[in-house]
Amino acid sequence: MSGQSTHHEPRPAETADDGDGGFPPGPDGRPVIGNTLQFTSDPHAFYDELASYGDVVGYSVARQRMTTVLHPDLVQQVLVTDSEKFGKWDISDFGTEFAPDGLLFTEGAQWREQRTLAQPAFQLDRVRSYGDAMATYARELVDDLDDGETIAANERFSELTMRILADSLFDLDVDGSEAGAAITRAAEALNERADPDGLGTFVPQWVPTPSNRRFTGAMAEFEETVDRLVAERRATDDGARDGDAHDDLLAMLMRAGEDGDGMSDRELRDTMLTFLFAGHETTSLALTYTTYLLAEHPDVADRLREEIDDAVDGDTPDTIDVFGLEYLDRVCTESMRLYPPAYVVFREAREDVELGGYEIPAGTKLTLPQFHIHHDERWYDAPGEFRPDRWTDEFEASLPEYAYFPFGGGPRHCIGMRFAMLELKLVLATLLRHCRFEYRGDGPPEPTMGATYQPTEDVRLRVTKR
């Protein structure tokens, strides 16, 4: 078994459920707490159980009415067709607050304005311009690796992607800085806080548990760090001559606010928090799991390395080199099928809505679990196996559109998708051109459902330089 897989029995139907009205069926819960204990004791097993009830499943967690959607057509209905009927979760319902005025959690006109302001930083030409920094930092990592060294891939790649993101989008050097340390501590605290493997996740943030104190302290430090960075940038750019001012995402957002119609200071701070956390965490996980899979499948790694060597004319791959590398694209696609870093999309019904023949009342929390749908035997043969060659044009044409959605979908799809994919491909190409990896773990990584799909233990890889 090459990747995290679920073990539910496949349902033969390839069309969405046609319920008979009412709230969808699901597992019985206990009075008051509903299915909370079942969920926290083993979240992956709980989702397996949910799948036995059909494609639209009802239950409750932490006194919240919940529905999980497990069919691609219904995922498309939620994210695209009826997207206006579904909003983002207010995570404060579960006792946690993180960047509420940032792009990830805002709604309506506020979200549309923020998205419009941030979008130019992620257009294709702009994303391509980040390639040099990505390749430079990747090569520095290669140079820093010792032949025969065993690394914790998740830690090294987290450091790398944070450096790339901070430099590319905010012109910040966080290497060894207090700002970098603050971002790392905040990421660790947020993942600990969001991990459902225990009831502490649902204890309100104001309750002074050790976990809550760590989270609150780390978030306060993170916010203070970002506020200081913004203040320093304002002071720098206010005194800069024409042509000397910064031209990154932060600068764009700040300039957009100069006429009074842009982001408030709080919105700016929360959007920075969102990009700094989500942008580096998800890509570092994609790198970690892909490198692990290549280490466990040396035949795939050798074939990919040959494709890269043939395409690269020079020491380090660049943006042009990795565009159009078909096998590299298949490897990355298959890796994110097995281990989607952002593993569940969350929505809330804004109004009463029909979904798969069932009535979903307003206020119901919905989960659309990529990690489960990506392993459904209705769409994928041997779904637990790492098979990049499954991604032929014919296979993709036959696959329901939302049987694969690692970056979400619809109007709120991941704004940084192009940036993340270029980074993933450039770093992988650089690593494979100069290194081979051997997995040193006792079994496949076991992801946990924190804020991202973090491995429960370090993913340890032995490095052999080419």
Ligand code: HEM
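Owing to the predicted nature of the structure, the values given are computational and were not obtained by experimental measurement. Residue numbers count along the first chain shown, from 1. We call the rigid core whatever largest set of C-alpha positions still superposes within 1.5 Å between the two forms. What changes on going to the form predicted in complex with this ligand:
Positional change of Arg185 between these two forms reaches 2 Å or more at the C-alpha, relative to the superposed core.
Taking 2 Å as the criterion, Ala382 does not count as shifted between these two forms: its C-alpha moves by less than this amount when the rigid core is aligned. Relative to the superposed core, Ala362 shifts its CA atom by less than 2 Å between these two forms.
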The other form holds:
Amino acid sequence: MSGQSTHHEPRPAETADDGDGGFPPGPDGRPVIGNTLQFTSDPHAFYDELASYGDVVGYSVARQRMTTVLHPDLVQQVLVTDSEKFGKWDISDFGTEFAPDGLLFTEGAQWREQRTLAQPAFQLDRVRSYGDAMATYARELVDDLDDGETIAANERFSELTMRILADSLFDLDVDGSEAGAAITRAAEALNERADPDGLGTFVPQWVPTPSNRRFTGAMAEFEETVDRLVAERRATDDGARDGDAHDDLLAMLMRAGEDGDGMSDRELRDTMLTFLFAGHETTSLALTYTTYLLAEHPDVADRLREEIDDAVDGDTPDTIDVFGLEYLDRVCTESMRLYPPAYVVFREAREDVELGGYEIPAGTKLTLPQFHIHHDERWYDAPGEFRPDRWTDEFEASLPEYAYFPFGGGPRHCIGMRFAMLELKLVLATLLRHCRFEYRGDGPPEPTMGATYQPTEDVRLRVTKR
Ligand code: HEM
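Given the form predicted on its own above, produce the structure of the same protein in the form predicted in complex with this ligand.
Now the full complex is given, and it begins with the chain already shown.
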């Protein structure tokens, strides 16, 4: 398949003084609803409108200068080439506050040290060792599904990814322990706050609404639980080195700090909370949208099932089985193009920067919207269509690198990418081996723009066992 391989230059503004070195042109006087994340009641239409101004668009929200970047080369400049000139948004810009000392929100030297400590836990051989848990829980889900049953896929996958995370992060069974239950409550509280329809994000955290009390309570409980787990493990001392020691991410992070320069207890806690937040709904959404797309494209599902049946000997696929399954790879890639679970990357200019011929003053907040760039006709033929076969080697080679960036890019790209991809593939392979799905919703799912790209309604799928 050809794709659109010509590498277009960034589009200048069509309206005003293009590329004259000033602040980029864009719409003025937008009404502001809620916090800065929710620009209007219809963000898709808003971003379409922004695109009419060019590839670098300037505007302001609540007197805050904003710039949206719509060209892959400029995305690359922000995330990679000039990454040191851009920082993260402050967590309070998202209307909430959690884990300020965790990997997602720290900056500078603190971030670098944390990333270095956490990195080994996500290396390929380590990630493979979590594959067993991923496959086991996926198989349990399959056993739990009844032939003919209609499920809310988003809910079932949210439970599944929670189980897998609790096991991989803390070696905990969510059903079998109070600590596991506390961790699930924390994940639920984070999701509730991140829900764009919930009032949570409009009300400061200190106002004692029931939702805020629930959130504060769940966070306190999470902190106590992690502190207790850490203390217990320290008390059994070299537990991490014993044969029957824990082999989870918490153990990895604790071990990384044994020589002195480890994380403080607070950083450890915030980093675990960050993994829980960053790794739970994102992966669940990738599973939800992929199964929806497979249900709507039985030809793709049949071909994928054939590839999986050929590769898998036993009843349940394992890590080795899913490596190198080319079609599975293409299906996952195409699904996250259409429905990127993390749909916008946020940055803030730390100094004055030149971007596509414009001046971006220090303090400007930038958005780099995957959901928009992944649908740009300059890079993708029929961008709205689910076509796994577009991902040929030639097409990938012709595509500007940052025309596709579901996991971000540059030094702060997703540390959990391999973990998420393995989970996605193992779960899909297990599901397809034992089930067929039929979509039962009215019209395609409509993603909302909360903390993640969650669908407004449950994604209902009818299951047939095979
Ligand atoms: C399909 C699933 C996932 C998607 C789409 C996704 C997407 C992303 C994106 C776009 C970023 C970059 C954010 C930025 O630059 O501002 C990111 C960062 C991050 N992700 Fe993921 N993620 C996924 C799964 C996971 C998992 C499973 C984990 C952990 C278990 C995880 C942990 C993190 C962390 C800690 C960061 C911050 C890294 C840093 O700043 O150094 N993610 N993710």
